[in-house]
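First, one chain by itself in structure tokens, the form predicted on its own.
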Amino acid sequence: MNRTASHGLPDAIRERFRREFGGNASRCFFAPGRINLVGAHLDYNGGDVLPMAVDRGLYVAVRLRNDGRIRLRSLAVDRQIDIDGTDVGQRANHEWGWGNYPIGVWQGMRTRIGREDGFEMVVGADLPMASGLSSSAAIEVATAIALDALYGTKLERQQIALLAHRAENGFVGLRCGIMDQFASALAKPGHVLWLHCAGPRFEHVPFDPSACEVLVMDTKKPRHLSRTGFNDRVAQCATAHETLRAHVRDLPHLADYNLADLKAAHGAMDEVLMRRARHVVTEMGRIATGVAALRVGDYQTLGRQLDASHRSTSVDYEVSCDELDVITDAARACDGVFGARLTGAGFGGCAIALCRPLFATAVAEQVGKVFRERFRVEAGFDVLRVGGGAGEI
């Protein structure tokens, strides 16, 4: 179980731009990945979220073109990307693959300041791809991160992430919310970020590191959101908002109602709708109690939410799977764990365990020891820290 990020990934990545690209590369940037302790699919029904950045990410080696042509590479992906700008549109091409999101963000940035420079990048990550450590929102952000650097337009750090959800939401098409990429360019050391997505607001909550462990468990099951019902949900929820603002009270997001509200609202939602709406409404109280925990550092109540937030985005949201529920289930059998749940979107990917310091190797075992019998898949397990925030290496 590799503790430590990869610390010679920079170089790696300076060293595949020279070959590729000529010269040195004029800047390297990180953007964290991050976990989310509570608050699943809440941040696209205006509710709040708890995310973690972790001491793991994406990092960029970038020079600017003045022929406006896009060249990108990737330490972990063959596709090469060799376009010219004049052929970016207001959406993504599929064609390009893991590029539209890079693309994106400079399509967003040539639309905002009129810029035409074209970009050459290298990227490489040490965090697991499409596995629900949002991978996607840190290439956007550490994209966005470099553009803004040498474009000298000194954006605030709450527009670099708007930028950075815009081109997932807008160009690549994934209807997320802004929790993963405020959440990577807002990252603060020792905290974790309790994000009031309807504001949008934030506020700083201290994590300590040395009472509880972060245990990453991954499934090794990809994930493909535009491919699963993601979307779906989306629309589900907003179904039910509409139906709770015709029947009951006209409130501005489905996160603001309540289990009186849903009761009122019985028999105007197909039972569907109702777990859907159920399933945020609940997940609001979790989130609230999980930050009054960490107030005083009480990872024990802290991870009863996970449970529960488990539990309810599995029977609830119904944006588990088996995978997930096994890894989950078996973690909690295991001497030394708080709660453990699904983080990401769902679908696969990776789950998560608190773990009290000292314990994570030991539960790491016994959880693939089961994993390995039920599935005969090896699952991957790592412990993360509490990351920084994004910049300039």
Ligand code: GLA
Given for the second form:
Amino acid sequence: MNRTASHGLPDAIRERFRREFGGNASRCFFAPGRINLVGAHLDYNGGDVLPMAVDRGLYVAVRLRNDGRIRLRSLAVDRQIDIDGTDVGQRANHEWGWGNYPIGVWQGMRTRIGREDGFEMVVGADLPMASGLSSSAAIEVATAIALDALYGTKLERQQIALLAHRAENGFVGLRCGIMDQFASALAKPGHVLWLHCAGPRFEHVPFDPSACEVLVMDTKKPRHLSRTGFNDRVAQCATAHETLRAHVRDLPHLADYNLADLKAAHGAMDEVLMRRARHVVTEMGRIATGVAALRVGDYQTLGRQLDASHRSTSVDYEVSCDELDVITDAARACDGVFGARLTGAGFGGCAIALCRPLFATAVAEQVGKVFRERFRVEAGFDVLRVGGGAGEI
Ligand code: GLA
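What would the structure be for the form predicted in complex with the ligand, given that what you showed me was the form predicted on its own?
What follows is the entire complex, opening with the chain shown before.
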């Protein structure tokens, strides 16, 4: 199994900072990635989600510049970004690649406080990128808390999360919900975040790592959210909601309806929209059951919600793929697995399996074999622990 040594990363980004920009980075910050236990595609439908920040994420070394320039480097990606702040408009520029996430946050901060200082930053991650563990939210949140500290704006964590979310939604253009940025910015050690996205309101619910291990299984299938059907799903849900409002009753969010409402809309909605809505409505039931189970440490019942959630995202929501179906089926067939499902948006990337303690290594071996035989690809496996929140290091 791949266990990345993360303790070297802060040193590595500081060292790279010295080489690239000279002198010392004034400050270093960390923001975690996340997995989502249950509540797939509910955040942008006004529903509940249950993300858990993990002990991996993204590190940044940062310093402000008084000439308005923005200079970004990554330990993992060659593309260097050197631009003038005055070149930054309201939307992402595809030439800036990964840099659009921190630039989007900087742009939101500039609009908010009216300061034009630029910044230079080196980024390092011990989280697989673009694979469903929310590396983009982690870079947004790390940049937001860094700029907040350097500008001395003292934003609340919820404002940090919303600033980061606006960068992704408004600047980068992915019509995602608030889950990832809230999970990263508001995480509390030893807990998962039960987030009611319509509020937003949240509660921290304990997660016991000695009762349940989280195995992350990376299909290695690339997944580029803005190029996949993600925005299509958002649009389909909006249409389903409009139809329900017009034909059944007027509720604020799609997640507020129930199966009887969907039945009443029969004939007004095509079969695809009906399935999208059915996923949303039934997933709300799974999250309620999942949270109740988690509160009493019943990981078996929680695991069954993951299995059912995966089926629903695969059949009704159609955001799974062969690789994610095979890897989760193979996990379910192993001893010691409570449940498994894709995590993040789907379309590729990672899945998770909740395992009894000490079972994860054997599960990874068995699943890896099945996956190799079927796809001739080495899937990646990692046991992630419940992480703490974002902050300065
Ligand atoms: C992506 C989005 C989130 C959420 C999930 C699906 O990770 O960024 O806002 O919609 O997909 O649950």
